[in-house]
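This document opens with one chain alone, in structure tokens, the form predicted on its own.
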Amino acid sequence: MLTLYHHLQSPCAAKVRTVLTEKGLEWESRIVDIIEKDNLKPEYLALHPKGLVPTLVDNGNVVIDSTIVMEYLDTAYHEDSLKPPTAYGQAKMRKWTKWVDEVQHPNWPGLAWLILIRPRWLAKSDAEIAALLAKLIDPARRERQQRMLGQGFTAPEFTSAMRIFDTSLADMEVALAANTWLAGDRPSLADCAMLPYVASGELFGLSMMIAQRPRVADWLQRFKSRPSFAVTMPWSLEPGIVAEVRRHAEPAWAAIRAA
């Protein structure tokens, strides 16, 4: 039996629900609380020593990192798979892959921890966030953490996070020119790893970004007609928040496209 540990709101796990689906697999949900850092709780540090989500369990095999969880799904349930057929295809798909491991996700919270967890922080009492703060084992992201606790939008993490997915819309626009996919003619790896982040900004309040690619828009449409896209983004957020969102987000893009 597949067990996936996972948030509903984090792109990992959402990339590798998407592989889950997409192969037409059965798997257990294990919902980790990492806004309240259930993420960080002994037992599930047991399984994962980063304290990151996802983590799959297979018949007690744990595997961790999510483009590694993709990869091994893929390769242990071979059938229906997410890897185009040619070396080349495959060399592009894993372009993609490490773009979003090395590039996209590292910059993804100036958006996503703004919008998701900065407003629940908000309410609670200074210790309560200090109590959280020092559960984080990684120094660095502790003191990301507090300065976008303090700047919310003025943080240069926002700049940094709005400026990267502008490129990663770009580039996917250039690639989408020459496939239908992202790498090839049918979805694969490369498609489930950047699919959580593009239909992320897109409930973000970012549609305008996306509007300006109209591949994108399209490539974007066609995966809302899969049966894997309700699995992938079970979540929506409040109007309010999309507007507040928006109201800082369109001066930014502003000075992105203008730079």
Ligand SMILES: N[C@@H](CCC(=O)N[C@@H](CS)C(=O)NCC(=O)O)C(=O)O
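Positions refer to the first chain, counted from 1. Basically, rigid core = biggest C-alpha set you can superpose within 1.5 Å across the two forms. All values reported here derive from a predicted model rather than from experimental measurement. What changes on going to the form predicted in complex with this ligand:
After superposing the rigid core, the C-alpha of Val19 moves by less than 2 Å between these two forms.
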The other form holds:
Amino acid sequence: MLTLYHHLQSPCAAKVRTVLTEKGLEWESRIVDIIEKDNLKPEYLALHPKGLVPTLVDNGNVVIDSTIVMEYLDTAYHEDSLKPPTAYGQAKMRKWTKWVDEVQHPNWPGLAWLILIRPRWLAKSDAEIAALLAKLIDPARRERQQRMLGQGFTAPEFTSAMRIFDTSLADMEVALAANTWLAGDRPSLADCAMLPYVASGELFGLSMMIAQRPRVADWLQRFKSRPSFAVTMPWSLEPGIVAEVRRHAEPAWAAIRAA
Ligand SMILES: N[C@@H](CCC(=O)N[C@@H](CS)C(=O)NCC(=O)O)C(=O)O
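Instead of the form predicted on its own shown above, give the structure for the form predicted in complex with this ligand, please.
Below is the whole assembly, all chains and molecules, this chain first.
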């Protein structure tokens, strides 16, 4: 039995949901509320010592770190492989998963945290916020969240996130000129890794940046017509949530337009 501990708005968890669905695997869902920091409760830390989502448990075997989880699933359940058949194709695929792990994801909170989490934290009392921050294990994460909470869209993390997202889209446009999907002519773990970021970017209101890259726009449309999309990004299909997200993102785009 496969059990996934995850959160609907976590792109790392969304990567794994895409793989599970693309491969037609059955799995049990356990939502971990990362906004209220349930990920830092002892029972979850026993599974994932860094207190991050996602965590996959497969018949008692615990697998953490979304790229490792994706690779694990594709190897353990090898039918309908999401790895390109050639060594070169796999090298191209891992270029993308490495980019996501090392650059795209570490810079993502400058957009996602500000839009999805900050508004909910701002509704809390100082004591409640202090208690949430105190739970964080990683001092760098605590410092970053504190800064973004205070500075909002003027935080340096916002500028970096926009720059990195733009680089991702530009590189994707180049890759998609050579192949239908990022690492070949079939969807692979590379596509599963980038999907949550591009789809969330569109949801946040960055459609113009995507539209400037017609191949990326087409890639996103193709993904949206696959059954995995509703499982990858279920929250993006609920009009109430979309409207709320857009409302929280609006100050960012207003600042950019004014500049
Ligand atoms: N390298 C990890 C990163 C996981 C990660 O950053 N997870 C975020 C959500 S996308 C999280 O759990 N955040 C909780 C927190 O910041 O307290 C992976 O790929 O799984």
